[in-house]
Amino acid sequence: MCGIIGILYKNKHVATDLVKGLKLLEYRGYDSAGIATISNGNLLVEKDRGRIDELNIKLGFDQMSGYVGIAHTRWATHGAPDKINAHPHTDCDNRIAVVHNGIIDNYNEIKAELIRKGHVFKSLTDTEVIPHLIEDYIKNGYGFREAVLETVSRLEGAYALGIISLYEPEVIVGVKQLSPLVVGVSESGMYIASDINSLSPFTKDVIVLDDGEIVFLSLDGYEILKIANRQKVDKQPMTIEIDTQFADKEGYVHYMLKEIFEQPVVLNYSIRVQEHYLNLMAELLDRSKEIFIIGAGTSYHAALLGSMILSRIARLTAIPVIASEFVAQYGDVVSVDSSVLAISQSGETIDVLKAIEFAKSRAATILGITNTLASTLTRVCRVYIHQHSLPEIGVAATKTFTGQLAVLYRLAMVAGKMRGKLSQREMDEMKIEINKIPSIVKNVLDKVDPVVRELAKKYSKTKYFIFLGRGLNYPIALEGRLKMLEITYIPSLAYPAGESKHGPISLVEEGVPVVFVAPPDETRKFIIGNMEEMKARKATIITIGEADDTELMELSDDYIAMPKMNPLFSPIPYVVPLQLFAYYTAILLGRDPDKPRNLAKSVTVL
């Protein structure tokens, strides 16, 4: 899971712009980085372990000469995150450089073959077989482009590639198979990159490559071919407006905090997704014999809540499934009568894409919710909804999670009305209530933020946390636990509160913090019983509940008071204190909440 970018200019050095684009890709991985350029007939490579800003100072990335170059920011999959495994990788003669996002499944077989032929490998990565294989074809009489085509025809797995070489020093090659890759076009240059956002400083005109396509960029333009048959593909650039101000911190210390506080704004966008697409998706769900909702990580928590609100509001049965488990658990029953609703912030999560690839092979209807236009998910769906949460840079999802929930509520409402399960009056009342949510979240942020800061100071040295919720707020307990795990590294559990006595209660002893998500809904009376069970074992009770709920307050050691709201929509505001709690705890522990260790924003490898 990595980010790649390539730039070709006619009379301007590319290094400064490569660094600029690389910074916008750093959310995809940040354990090492590197740049390769071609200058005066030489292939120049600088790379090492570390983050881009540090390496730029150390290695002088932006001082490298050359009008053509490729760059890479890495999240390690094969080989430790160190200098020798950092990209770009080169061939024996240092004439070819490659950057790669993804995994080559058959690299061991290719590597063994090349070693027998005398090739010397420097790294432990799967990527390094690519420049060596290109080199081998060239030494056997192939031209550079033909050698690249022969090479990529042999590769198995998921990959997006950027390739430059001394054989054609004014050409960049881009290749896409499962991993994302886009082409950028402008009067001043040509570009490839892992996402559209990283091209925003340079161009708005982009071409989205499809799987199995290769592009050759030159000063004369671009040529796209299908790898399988070498046939030309006619694709014209499309203009995409990107609001780059949201890629800046705007005065916040971290992107994560900025994105938590952006939620009132972006929820207004997510709630107002186009009715046309909601109707199309609801109609397809209504026709289905069975419905699956899949996602990974935070998006799975959205899927879990989505299944509950589709049941409650639209009277539709939808099965929530972790994407990586979908085929194993339900593959045998997926058919033409099935619908699979995939939720993915990036639209490139490989576990989600593999699941829907399987579902498509069984003729199922594929639907999607994503935050990324022109992502792979948007191109394989029968209908998709763009959630309009704006770019999210912090690795831990915050505003994109609440945006997903807003879309799912709107979908359930439209489906409920379509199926005759909601009257027009009920629909109108729900619209009024959901339209209040952005202002409620703003109120929560204003009033709860100082309270949560103090709680973080009190509990930052805790050995572990337990998060409990019931009904619609069980997924919120899961999400609170995940945020705490992701950015503080404090071990944490989350369970349905009713299950707490079937295992988790064995961990409860004096002083252990148990966080209850407890809005005034139909589960409240049961939550009180669970709180008393924990209190009897001397746990420390932290509760998120309504401001005037004196009974909950008396049972709690610490209380986060929430404004009045319709309990049906409580999951969206009630997750906000948990996001803040994790953030401030991470800060007190000296963690970087934007770049938690071992994690990346877009998981594009299995």
The other form holds:
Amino acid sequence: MCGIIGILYKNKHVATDLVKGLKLLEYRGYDSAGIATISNGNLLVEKDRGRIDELNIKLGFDQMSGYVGIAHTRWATHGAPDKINAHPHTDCDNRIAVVHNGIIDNYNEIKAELIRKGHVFKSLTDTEVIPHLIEDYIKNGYGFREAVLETVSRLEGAYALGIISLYEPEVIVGVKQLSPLVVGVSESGMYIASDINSLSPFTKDVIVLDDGEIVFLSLDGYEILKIANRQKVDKQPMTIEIDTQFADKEGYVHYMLKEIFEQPVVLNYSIRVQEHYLNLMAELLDRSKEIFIIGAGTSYHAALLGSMILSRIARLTAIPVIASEFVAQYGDVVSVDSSVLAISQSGETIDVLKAIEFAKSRAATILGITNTLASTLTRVCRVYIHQHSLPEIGVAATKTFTGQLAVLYRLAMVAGKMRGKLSQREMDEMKIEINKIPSIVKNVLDKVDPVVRELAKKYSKTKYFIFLGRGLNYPIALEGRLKMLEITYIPSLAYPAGESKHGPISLVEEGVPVVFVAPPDETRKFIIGNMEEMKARKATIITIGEADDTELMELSDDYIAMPKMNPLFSPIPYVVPLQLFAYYTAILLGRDPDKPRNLAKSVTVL
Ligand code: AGP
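Having seen the form predicted alone, could you now give me the structure of the form predicted together with 2-deoxy-2-amino glucitol-6-phosphate (AGP)?
Next comes the full complex, and the chain you just saw is listed first.
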């Protein structure tokens, strides 16, 4: 939540590049944005409510002068998403500007103290205490750097900060505690940013900061210190190759649609992740007394399906848990004998990181699956697997979900073989089947896209949707529901189809659309019963099922015909029509599927 970037150039104005970088961070929040630069001894600040492009036209962000600057794109936590609360925030004398991603837990107490001392606050944010506190230390005789160090030593909570000031006008300070922050280095300048991708237009040479570190960027280079003891930290940049194509919509109207259609290509990468890491992870899982598999949102749906396939293919029990519930639900049994497999495309979801922090404190083994190299998750895991789905910009997870599933299938297969639950022949057969999935997904996209467009027209005015599935496709019903509600805002619920008669059926009346995810697996005969129950109550039945399943077709008002495939792997292709259904419905309702209201791609607040 919230993206920050700072740039310091030797002989070039920074504003155009700040806007460029900020655009790449917009997935982290987009309710307001702002830039501060230092030019001719003045601190210039422009900010307002709105999206970066429209603010750039309105406020002329990229026309701002100055060789040093910081910028912010916001997802509001404290204070409404308006101009006053937009970042950067400044001190009383307008000499210090701060951008912040995260939450300062003890801001109330600091604010009260500063107000007593005469500081005047303009916003309702937690962030504003930072420039005022720095100002206060300076007025008490501290130098700028000392004042920043004293200030951050007092902050509790999660924060990545970018700070500039007229006290040292050719310096940018970056601070990292729980929220991500990287440093970029190039011939022409120095950078800080919330992620590596946003630096991709400028440099490949980056340093990932650890919690409790502060960096001072100047024209001479960078200096990193540990805040706690002020000791220097010696870190050298590493070169990270980033595919910059992700930033381009490549002719698609939205990133979400581009990312849905990218799945056949990137699934091939995810299926082929390195065997070595799968083996290492499988070995650690095999040794564990308890396995927990955690995630949030879509990644939790992957965790749920992951637990089912680890059970089915590898005969391993892995308990799926929503990350934010992990400590409350299972904290007491986590021990050195436990493994926690965290799934997070961003690798920065704070609920996941907090759960891991707890598990680590109990000496559990931490494992991860992520799409983001150098993310915090990768740095706290004993073994992690990079899923190689290429960066995902649309807020709704699509290709990263199917990529997570592909990795989990591969992991279950390797673990099954290692544990003697799969013979070599079975393993080889499964490999053949999973290798077919990308082309099956391609086929689904080609055939199903026009059908789903029509369905969206028919159902976009519905009051609500119900999504039902069984077994491996229950998580797919959950995912179809999440996609629909997060980007169309149509209230939707999802249930295991068998559970629907224990409550949700009371919502069913004539014409309510009930979407069944019904591949021809062992649950099909029970699904038919559930369809009959819904039909008897005059629901409108939309089914995703195999192309020649005439029995299902006859029970359905609308039918999405899927190609033949091994039902074990059906969750990956069967989620695709649901992604498209949500997308086209959102478009018909005039929603922005890439930036749904109140959401952000990376949720870094608890
Ligand atoms: C999915 O469409 C959502 N945007 C959201 O639920 C997301 O999956 C969740 O926030 C977890 O993110 P992560 O995978 O980066 O941890």
